[in-house]
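Just the one chain here, the form predicted alone, laid out as structure tokens.
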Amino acid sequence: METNQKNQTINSIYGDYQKHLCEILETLTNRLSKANETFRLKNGEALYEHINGRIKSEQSMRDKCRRRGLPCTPYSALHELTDAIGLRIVTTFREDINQVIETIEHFEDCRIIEKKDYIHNVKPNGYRSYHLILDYETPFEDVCGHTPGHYFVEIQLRTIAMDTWASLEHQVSYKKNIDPKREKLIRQELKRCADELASCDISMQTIRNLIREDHAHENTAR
């Protein structure tokens, strides 16, 4: 078993340091998750839905290296790459991803180094999400070998709404011999959907907002 363990290791893209991506992925959760909880208990709301985490697969890591026309090493594949440990959260309303990221912003071992917001900056098939790359400070020694250690984890941060367009988006990329034709409508068709849940999104916000002033309200005039 022990040499089985060693030789997975060794074909590992990730190499030596696979060990730690899965401890660095459940301290994460960990930590989002007991802060969702303190949340809730303070404010009577959730901070998010739900969240879940995954170390990108062997094979695709291999294929982005190959992609990018890196070689297929540790150091590619966590230090010239960012998205080893990925992480994403799922909200129930827009304003709840901005209180999100300021969490993450107070926690003391991380740096976020990158924001892409295709929130307000949609990609032109209609995909929304809010993306954070983090520098994770570590006792482990990284690939640059650095102790403390950093490691990259990619978060995205979606809505309900949000989520549930990008899965379905996720089905159509990656189904094979759909029809051309076919194709292009269901694209049309997902384009307007994503338009459609971004509206509401904005009108849900928009109730959230007016039954906590209805509720302020009511307490001040207590």
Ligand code: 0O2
Contents of the next structure:
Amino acid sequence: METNQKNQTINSIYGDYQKHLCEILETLTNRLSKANETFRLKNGEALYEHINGRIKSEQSMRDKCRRRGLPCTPYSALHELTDAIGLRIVTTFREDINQVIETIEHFEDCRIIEKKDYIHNVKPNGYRSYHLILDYETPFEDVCGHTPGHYFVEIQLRTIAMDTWASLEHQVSYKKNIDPKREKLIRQELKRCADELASCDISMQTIRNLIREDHAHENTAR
Ligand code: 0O2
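I have the form predicted alone already, so could you send the form predicted together with the ligand?
Below: every chain and molecule of the assembly, starting with the one above.
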């Protein structure tokens, strides 16, 4: 529940479904953490570096509904829009992203219904990330009144370098008004940083592959 300036209670935009959102977030986070641990025990390296989750805030969801011309209702928030529940998985190397996607593809109650590849199709400002929209089946009812229920979950996958840039850019410029006199320079610099970090990601991946090849040769030579 939220309160407005007159301290009147405003019903959550997520209605009675709000309690389920946290439960879904926790279940998926735990499952991914377990998968990470299993992968690490088997391969000696983690699947990903860290994971964060969030339920989109009331304000942010209401703003998004208004921007999209949708009424601020649970149906808009949970059926028309797909990012009420969000997970961000940060990997050390670029190729680990594919491995995480493969792991998620094996979750029986999750279906990937959309993939947005902002790594190959970099946003003009330099934003890189791989987004998945999941249709997650639950034993409880969804906003359409169906049981089993279906809830959308947005998963953002990126490397540490991509995440560093996105966090910085989010703080300084994403969806913010910038002084028009400086805007061009700021945007150019942000784009340059994004491209430099992307080039580091490629070098780090190459180094990792070389080290792996080296280990493989060592093992066959024994
Ligand atoms: P938050 O706080 O992360 O939830 P829209 O959501 O309207 O912008 P769309 O098409 O629904 O557009 O989603 P899109 O562009 O695939 O991805 C939206 C989310 O990706 C954003 O969520 C950000 O988290 C992230 N993102 C996308 N583009 C950028 C970018 O240029 N810079 C940064 N830093 N992040 C980006 P929200 O809802 O904006 O915020």
